[in-house]
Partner chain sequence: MHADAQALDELICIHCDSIRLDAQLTYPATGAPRFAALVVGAHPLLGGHAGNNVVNALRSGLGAKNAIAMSFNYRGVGGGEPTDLDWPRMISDFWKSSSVPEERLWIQDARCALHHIRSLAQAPAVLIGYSFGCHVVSELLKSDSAAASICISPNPIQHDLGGLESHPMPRLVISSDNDFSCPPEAMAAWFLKLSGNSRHVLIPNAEHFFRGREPEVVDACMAFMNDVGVREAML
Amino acid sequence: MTDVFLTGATGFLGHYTLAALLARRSTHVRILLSPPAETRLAELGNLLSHIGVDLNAEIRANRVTIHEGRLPGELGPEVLQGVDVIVHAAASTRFRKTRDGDPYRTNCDGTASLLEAADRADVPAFVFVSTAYVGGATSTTLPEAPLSECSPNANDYERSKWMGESAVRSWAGDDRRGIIVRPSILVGDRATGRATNFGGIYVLARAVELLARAVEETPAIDRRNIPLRIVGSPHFPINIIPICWAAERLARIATSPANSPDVVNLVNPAPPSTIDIKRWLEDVFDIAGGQFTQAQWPFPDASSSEDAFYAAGDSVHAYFARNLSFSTDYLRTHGDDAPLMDANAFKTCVHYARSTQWGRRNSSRADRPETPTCRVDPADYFENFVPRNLPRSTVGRINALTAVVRYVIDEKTREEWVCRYDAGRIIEVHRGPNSLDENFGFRIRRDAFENIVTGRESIHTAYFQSKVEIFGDTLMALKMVPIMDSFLQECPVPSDAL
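Structure of the chain above on its own, please, the form predicted on its own.
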């Protein structure tokens, strides 16, 4: 038996990799689950059931062992004793550093913590899941080799992965292997479109959905000829790979590390271009138009269509404005040289994402643990905290903050408030599903609400992570979101009040 230690098992790539490992009958897998392990175990079992794996049966057959712990943090010596290979798939994909230190806390400190434990337990092989975009916003060919430096314009996620790679290289030696695997952009299952994470290229798809919604609300715009400048080139590659394919190759590397090079680019050998992705998304959302440009966003004369499209921020630029290709020696050696994504497969992935409301309403809703109790009372927040602090803030002097906004917290209990703002002042607050007509509104998951009002997460970020839904006047909401985010950053609920 090959004894594999896997982190990140409840993640998108992690649970598919676990399924691929268990498909190899001579493999035993130890899984690190964050506390409470019982909750994470139920979550993982639900995830695996959707792809045909009975986790409880595998545990009873002694093919899966559960360990409770959190990285960064010290693991007991028994956790890794006798392990043949560690597959470190746990990661934070935050593009920008957050208040709690991610992505560096998870991707750097967590990796260092696990490497120290591997050193104490004499684990002979460590597989680190990095990213194909570890070099940052470059226009070059990424070799299957270590990078001596990271681009100065890399985002925090890319830089943290480069730092993680460096740590793994330092750990490796004559008697132990450090293998770096760099997957490109992950999308759903090639056959079904199933996904459990709707970041990455899905954020670009959501930007196109926002654009389509804005056009529907603006009759003056021809939906077949939308005035839109797209920063980038029509011929740059967008390297997307299906999750099932990536997990199978990662499992192959993990179970035969001696046959793998030190660095593997796990990428699409024949990726679609930006113009391909543009056309496929236009087909899905029944729109057309837009021209590629070398100009830089923000445009001084941006149209309402461009405001809606670029609301996704860095993700739009990241996918349309990079001309990056990859060495694929490892894949060619194994006969993996066929294109991995065509129009039908890509549209299947986007249709699945839309059918689940980008993860908000999902057949895998039970995949998420029970929503934790929110430590911020929404009633006190809307009825006391906001009216008390808004006049003291700089936002309270912004005349543009004039709107009627409805906030729906937690779709199950449907607690809601309507706030009427006038020239930066809050005029009235009403609780419940009342007769006031809002200009726009937000449906906010209860766990996201606490993060938003404490300043740990913006409304903008939460929206593109499917934790917040906008309804009503889309364009008006998008114009107001930066103003509201400014107030949330200036006047967060203090941590000592929780």
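C-alpha atoms forming the largest set that superposes within 1.5 Å between two forms make up the rigid core. Every value quoted in this text rests on a predicted model; they were computed, and no experiment measured them. Numbering follows the first chain given and starts at 1. What changes on going to the form predicted in complex with the partner chain:
The two forms, fitted on the rigid core, differ between the two forms by less than 2 Å at the CA of H28. A movement of the C-alpha atom of E383 reaching 2 angstroms or beyond is seen between the two forms when the two forms are aligned on their rigid core.
A movement of the C-alpha atom of N399 reaching 2 angstroms or beyond is seen between the two forms when the two forms are aligned on their rigid core.
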The other form holds:
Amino acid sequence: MTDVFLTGATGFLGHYTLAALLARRSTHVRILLSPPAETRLAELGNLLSHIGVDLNAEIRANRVTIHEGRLPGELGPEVLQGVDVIVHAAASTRFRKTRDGDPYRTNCDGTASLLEAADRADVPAFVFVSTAYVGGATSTTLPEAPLSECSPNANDYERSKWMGESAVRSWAGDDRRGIIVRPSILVGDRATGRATNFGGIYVLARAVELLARAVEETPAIDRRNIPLRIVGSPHFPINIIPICWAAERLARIATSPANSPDVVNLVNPAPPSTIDIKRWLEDVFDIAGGQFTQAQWPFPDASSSEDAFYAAGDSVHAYFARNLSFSTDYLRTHGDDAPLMDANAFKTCVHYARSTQWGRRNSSRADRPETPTCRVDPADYFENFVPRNLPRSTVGRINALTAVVRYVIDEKTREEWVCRYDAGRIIEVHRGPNSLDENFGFRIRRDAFENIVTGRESIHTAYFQSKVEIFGDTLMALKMVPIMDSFLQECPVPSDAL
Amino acid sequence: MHADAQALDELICIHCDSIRLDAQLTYPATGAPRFAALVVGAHPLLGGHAGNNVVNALRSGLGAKNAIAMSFNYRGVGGGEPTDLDWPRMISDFWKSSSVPEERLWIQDARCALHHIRSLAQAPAVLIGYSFGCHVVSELLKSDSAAASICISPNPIQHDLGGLESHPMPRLVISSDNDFSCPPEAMAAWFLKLSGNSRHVLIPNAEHFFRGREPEVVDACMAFMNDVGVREAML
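Give me the form predicted in complex with the partner chain now, not the form predicted on its own.
Below: every chain and molecule of the assembly, starting with the one above.
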């Protein structure tokens, strides 16, 4: 019996990894759940039920043990006593450092405190889930070996993973194994498309959806020949891997650490190219066009199509612009050399994502209370309506407007969006708290939100009735008010949309 | 026109440089007003308009207490006459520097409003500024006079308030201790520059905006006006 301690079990890779570990009959898994553990346990049970695992049955069979705790933080001595291997899959995927210190807090401090606990409990093996993009390299072949340097251009996520790898290497010694596993870009189940995280490559797919919608509303644009400059090259690889495959390989490494090298690149040995992904997405959204360019986004003369496309997020222009390949010695020795994604599998993943409205309808949010008082979907408003209409409005001429603004709709349910404006254009829209650091923000009561976006109530009026609150830089927020007023007067959500 | 037990509200237009400005007037239903108060609002590029909570509360509150009080929208704000102001350019300039050349036009609007309210009532004029309106009042006082002035949430760090500093009239400053635009120490330092006959009322924890604290602002203004006896002083 292998006793595995797993962190990040409620995450995308984490819950698939738990399922893969439990599929092996000789494993016992201890999982760390953040408080309140009862709530996390219910979430995890729900996630696993979608992939055929009965968590309660596994707990009753004494194959899963729950521990409540949070990283970074001290774990009780009993938690790791007798553990054979730690699989540290908990991570923050924030690309830029936030005020609460992530991704460094989770990926570095959390890893350090877990390594200390492992040290005290004499755990003989530690598997650290890193990333294939560790260190921020953009044009090289990543060896299955430690990286001595981190690129100065690495984002905070890539840097934090590099620091995490360094900590694990320092911890490892003659009597204990530190194994670094570097998965590339995760997508859903190859057969069903199921996913619970719609970042990564899904941001690119979402950008194409926004583009398709923008084109639909602009008859002058030929949807088969959309004028769009795509940052990058047509022949660079985009290394995507299906979740089940990644989880299975991770479980294999965890349960046989003696047979694993110190570093494993868990990547697609024959990845699709940028032109493949472009064609597959064109098929899904029934559009075509675009030319690759070496220019950098934002373009000073961006068209409305380009604004709509790149508004989906800053990673959009990064996906086609990386020429990174990977050593795959470990995979080859295990006969893993076939392509992992084809057009059908990729399209299945995108169709699934669209069916869940890019995660808004996924199972983890199923318990959210309905809010019948609001008939305007804030997600549709911030992710579609605003990026589509802003370039046509007066705001598009306010070329000094450069700011990151967070909009929180009814704080209780934590629905929030972060919009990055640059030179009067909306460059990024991110959903959820896992995003950019804002200069300032507006917390808007849900009932007031509908009145404001339909033009029935001004932001000012709502503010003085305490239906809107300002946070962050107050002066900048006040400067934003007339800008928002201008947009709301020119582009109210039409009443027939309700 | 709307009548209640004590005051009448009236929407009027003011002509200024061939532009029509929207204004609102509140005055006692009967009897002569004790004083004529012009309430000058916040910066249009920070969302300032005549419907602002402080401006509204002062106009209606003073009007209900035997004063004639007027507030107005600066040109280009609200539903007034269209102007040729280039708002995208102004917003861009203001975003960068917190100031625009058009502010001189808004000062001119206030001057027109002052002349208008003087033409309506033979009563001592009191200038009341809120936020950027304090700067406007200060500029007016460089060429006009008033029986008294009241500054609410002034920002001596950002704005020139020199016109207020040298004038001998009674002056009231109302501020809070957590105003984002001006720390209490800077406010206190500026208050020391005012010559005699000045009073400072601090309303704690009311921020720059006095949300829900408007009655305290009105009461402080009325107490000041009663204490300095504006009408008697002018007679």
